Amino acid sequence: MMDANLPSMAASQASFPWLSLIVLLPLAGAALMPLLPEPANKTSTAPRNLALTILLADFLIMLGVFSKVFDHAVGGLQLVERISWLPFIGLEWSLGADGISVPLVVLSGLITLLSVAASWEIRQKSRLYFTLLLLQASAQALVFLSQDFLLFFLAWELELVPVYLLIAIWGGTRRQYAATKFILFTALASLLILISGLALALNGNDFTLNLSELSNKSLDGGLGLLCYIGFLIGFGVKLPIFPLHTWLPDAHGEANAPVSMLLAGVLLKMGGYALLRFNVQMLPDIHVQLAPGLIAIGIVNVVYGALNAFAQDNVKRRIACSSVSHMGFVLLGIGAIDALGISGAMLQMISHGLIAAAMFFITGSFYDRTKTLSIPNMGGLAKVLPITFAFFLASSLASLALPGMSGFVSEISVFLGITSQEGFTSLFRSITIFLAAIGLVLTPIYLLSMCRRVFFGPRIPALAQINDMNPRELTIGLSLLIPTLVIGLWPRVAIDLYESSTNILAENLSAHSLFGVSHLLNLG
């Protein structure tokens, strides 16, 4: 049980409903979209321009609110809004922001804005396409800002619908299969989330759906364990964890580049965020006991994802498998149960969101020119696409955790978090570091070999005359790679956003006995 007096439960009320504005502005834009005249031809840009304007305004509001109004030195909830919505079922419009949610809200705002800018050539059913992106933006923000379980669950379900339609309508040749697989995996996992959340809400004498109040509930071991496992599986599908990851390569392989940017940059981060919010914050006793198991799953993710990437001859599928590997470091950081490890997990989510979105965008850029994603069917592109090559190589170096890039800081923080955790035996820590290091060694091999095969080697005659990235594409690429470099050189710019909140989580975990961990491992 979480101590009711923990500072993380302190909440400052909002003088203006900033968070509601952030959530509802894209929804208002989606409502305006049908009012636009039906495009008489495929040259109309009004839907795209409306979506771009709305999301740019929303992103600027995020930056203003979270830099000027939000106090990053405070670890508790801020800008809290609570309005009774459907009192007969206990549903509230309850929003709040803390250090765990703020950076992910900003990340989702940036990537969604850039995904609209990357959808420059969308003409088929453009009103529907950009309406779905606006709905997705609202749902994503609501997931990260909800402080009512039922509201969180509704937002979690709502964001599945736009992604399903975006893949099913604008995807590749096997789009129906990929979209159906995505919705089946995620919808079935949502049942476990709903059951686990309602079990927590109904436990005890006081029924509540408020997340802060749920954190203060006392649970018996059996119920707590079942809820923890239910949340882990439900959120693990979205993360994704092995073996619940198989929807991801298919979804990425068939989705267009802007949708892949959202999948990798935002949707996977929802799984990591929810594990911190529910499994770590609400069920710290169980989390401390099961932390070694979470680390074991993370190791499997890291190594399996890297090995699986070698088997992919499709560029996007290889990057998708690398995402499975990199999100394993999020599990390792969460399982480290200390401040440094959790900080590394947060930084890895931010870093991977930027890097993976950049890689999928640049992949889409050269797909528009080559009309292929098959690695064996490409070669010699560095000479005809030198700028594209430079961007793809830079994002690959960031992904393999080159020092000076954000990936290096996040992954080294996870490693140090595990090695400094005295609750684990030295043998367990050594095995964990050794196996995770295998993933680090494999990553540059499969990424740099892909760069070599795509951009060097024999030139394909059919690809000899194609144009390089244009100014719009350069702007999108720089918008993703510059933050990656800034965080790599000056990580405090990101760490200061969430450190107060992650420290509170770590302090709460340290208050619980680590005897269960050592006893469970029985090592050393």
Contents of the next structure:
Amino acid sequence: MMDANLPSMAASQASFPWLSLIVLLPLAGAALMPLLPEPANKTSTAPRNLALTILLADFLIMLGVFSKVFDHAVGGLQLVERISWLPFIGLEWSLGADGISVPLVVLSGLITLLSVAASWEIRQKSRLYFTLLLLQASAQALVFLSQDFLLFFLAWELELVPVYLLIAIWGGTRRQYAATKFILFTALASLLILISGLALALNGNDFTLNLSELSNKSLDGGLGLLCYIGFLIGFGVKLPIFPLHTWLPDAHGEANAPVSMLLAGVLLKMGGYALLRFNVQMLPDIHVQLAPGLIAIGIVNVVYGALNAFAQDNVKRRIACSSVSHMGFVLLGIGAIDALGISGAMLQMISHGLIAAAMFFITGSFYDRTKTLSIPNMGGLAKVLPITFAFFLASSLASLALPGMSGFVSEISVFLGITSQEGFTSLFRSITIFLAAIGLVLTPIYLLSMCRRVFFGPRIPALAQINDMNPRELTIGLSLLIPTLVIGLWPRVAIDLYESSTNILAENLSAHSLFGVSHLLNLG
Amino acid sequence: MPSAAEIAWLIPVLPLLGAVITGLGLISFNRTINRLRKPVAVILLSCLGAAAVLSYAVLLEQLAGAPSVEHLFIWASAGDFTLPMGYVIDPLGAVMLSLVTTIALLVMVYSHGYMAHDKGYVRFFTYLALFSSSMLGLIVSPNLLEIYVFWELVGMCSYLLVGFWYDREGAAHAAQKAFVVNRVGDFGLLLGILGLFWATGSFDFQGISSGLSQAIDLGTVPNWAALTMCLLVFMGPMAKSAQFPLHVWLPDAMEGPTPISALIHAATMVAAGVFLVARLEPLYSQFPLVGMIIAIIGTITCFLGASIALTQMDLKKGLAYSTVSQLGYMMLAMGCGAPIAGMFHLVTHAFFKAMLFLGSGSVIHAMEDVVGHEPILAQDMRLMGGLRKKMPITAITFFIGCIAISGIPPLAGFWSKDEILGQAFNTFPLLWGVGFLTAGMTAFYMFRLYFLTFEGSFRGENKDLQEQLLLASGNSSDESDHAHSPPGVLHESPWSMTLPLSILAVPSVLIGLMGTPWNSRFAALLNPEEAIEMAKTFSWGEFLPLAGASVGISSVGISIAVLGYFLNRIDLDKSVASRFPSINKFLANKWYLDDINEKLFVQGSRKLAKEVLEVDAKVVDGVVNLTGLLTLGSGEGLKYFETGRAQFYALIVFGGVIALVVLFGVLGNPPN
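Alright, leaving the form predicted alone aside, put up the form predicted in complex with the partner chain.
Now the complete complex, all chains and molecules, led by this one.
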């Protein structure tokens, strides 16, 4: 009964549990960590090296598996593994990958690896620090790969703990406040996710926690709508959507640079991924009806985030607000309910993951040297740090959707997706595009003015003797910017990874006609 | 052997390759590459040289009547949507390719001399190659979206190059302003492209224009919507080609090194807007109203630029406003439905204006040895004078440029400007009147520049005046670490700078003869039918009075400049400026457009952002935090929360799981 609904599964049943290996390898590394000899002094690099080795191996396995074993032409789930784990509550170790999860798994693998490399100088409680990063790597891979709701939820929750501790222990001066706010927001949101998921699972005659089977359930309007809204708020906190975004500037402002890379590069993407996996895939009829609302929130995100960013005086908080603005395009793309829009949303997640991580990394790199992030207190850094300047400028240009960089392709896809959505009226599309395009004008204003105030201008005498980026930092920067450039120049590299899966999503959506919002309001 | 057009994709790719190689080198081995000036220059020059040779071959083929070539490939796709990219070679493109590669090559040679003492020599050359590549890509783009891609890329190169001296506050502001103002234009361009795609389902020029007329006939697209889209698209050219009111970035962009002002902000990039309008001619020709609006904006720009140029004391700024004005002429031609005339002026202007800018660079280069590396001093004409004796080649070429731009036959500017004015006379007589008046102003301000710079006696050693100028700019000499270089003597620039000047003088004199109205080889290349038509309807009776009038008003302008600044017979300060102080103030403040811009948009957006952040911190954050506290049972919950975060958190997670188990128990429906 269970397998009958999954035609693609039998065909691609993997002989070797590759996905489990990808998920569990970092966990095994974390388990090894306490076995390392107690460091004699505070300069032991063993934990770092172990984490780096494990994550590099994990990343290479990902690349190998997803390029050799995984077939990109297939839109459905592949490499499926299903083992009954706790039968009395229906929990299964159920993993599977499709075009939506694969790019994000690889992205999170890359970002985590680079985040460990960026944590080179961490000396304080380094064993705990790197253990947490390894745990985080496992948990986030599990979020993207799990095909069982309960497993997904556990992973979703598990991944909060390392981030919480990483902010609360290694953060800035207001770290307690930021970490608390982060956990408060996400934990409460999790409750909504749990309730919505269980309501879906319990609905109808047969109970199931399997995501693919949940998609096949048909729901009556009222309950489906409640579940949809529950998911939207729950995942929206992570994305983040307005008005649930206020934890993000605080978290970014206090987290150290490697943790910020994780936050922006991976955690925000979980929100977008889950929206696609749950709201779009499981509740397509409701999604189609609520799409205009999603677009409205997306526009608010884009414009409101950009305006907030412009007023921020702290480099990291400004980039954090720019994330709010950029993730608005993910909402817009998902709201466009066609292949082009969803493809744009996917690409925007990948692109923003790379670019925001790059910006936070470079920020951290000059913060180590200048010890300040306050924009009014800086200036003339380019004179002493020309390479850092080049990297920061390049990622700023990428972030403002310069053609030739990945952000342009994703944002233009979202725009085209909305333009060509015949389900919306011309007026709605015109207004949407007009308002969203205002974001395109605001982005260079806040990014380039930050570049100007931090890097341009005469040299500040106090900064006379600092060194520019070292080869390790160069490598990390290039590892983030080269993919951005490659995708920008030849977007098929990324699009081919997910296109067959997003096309299925879009077809599924177009099967549900647009009734408009009025129909939905007749809940009785 | 393949035809040149078949391998024309190499034209933008070659400079890109060069830029990528040196760029990667700069990032990874900064110090080493910065020392390898000669090899870098040789590599990039040969890349660009090869591109130039290919461009000439392409142009020769097109002159010989070869058909257009187009090659496309699928760049991106989703569902049943595909986005083709590729390149197209046609007569218009071939002309632009040759023009851009020629000037870029000469500017690169020139930069070898101009940037010789600059630490950023290699970076400068890399940016130059990157710009050339983007600009060439723009020219061969077969559809609007690809145009948009390169449109933004040339904008980025302009940003990088205006901000090249990043330790100068002025450069930093100017670069940002250039990018943001251009983004405002691109905002309209993008909306227009999306609108046209919505209406026609196409991005390529032919598809759009035929699709739109079809859609209007069928009634699926209302006329006003089509008009709006055309005007939105035109916002792009307005920003890029510095048309009123989006021209404000161009004069500020003079903060960049002078070779850049010549290449990007006079000859090539700013002409891209005119080029795009020419590409879209089949679209715009369907809407006479759009043409009229373009013509009016062009005329306003034309007059505005010339009027501000009348009072400028900064040599480069004077040339910059002259560029604004000349771009206005080109747009006027486009609006009159005469793209050939507009393109012809683009070509002639590119040569003589590049030469003028390079000439000003040569002057500044010499002045820097006397007054130091301080742009406020080195570019101010009050400190110049009498330079002709010290730098004869620069002076002669600058003089040729002045005659050419003033429209004195048989030099280049005469033929192209006269054709535009002739077209305007037939289409919009009122606009012709303004353009005609502007021609006189052009002749006056150009010769004013020439006389103040090259004739009379040298005023550069006047220390009091220097102090005064620095004070007026709010920048005392102690702050700048450049100003202390020891005073040297004036000298002619090295051969690498004078050679490009001399080469550019040749087309500045002769290229106009390609476009004589009775036998226009330029028109024959772009549109053979129209060329025959032009030759047929040409009559000396019509041509001579108009041309005579143009030459007449230019002569008047030149005469006033001679009397005022060379022979010193009339004191323009006393007789004109002080008699109309309000007009003089209005012009000196550049029509107050910068102040309006600063007050309305810059301050306005800053204030708005501040208020939004306030709302975010107090209202949005406050509400969300409060609801969080309420669910925890207010203060008690917070206390518990502060002391036992981890426990509380674990409680939620495991509470959830326990709830799950209980739920299953109650339902009594364990899954199999």
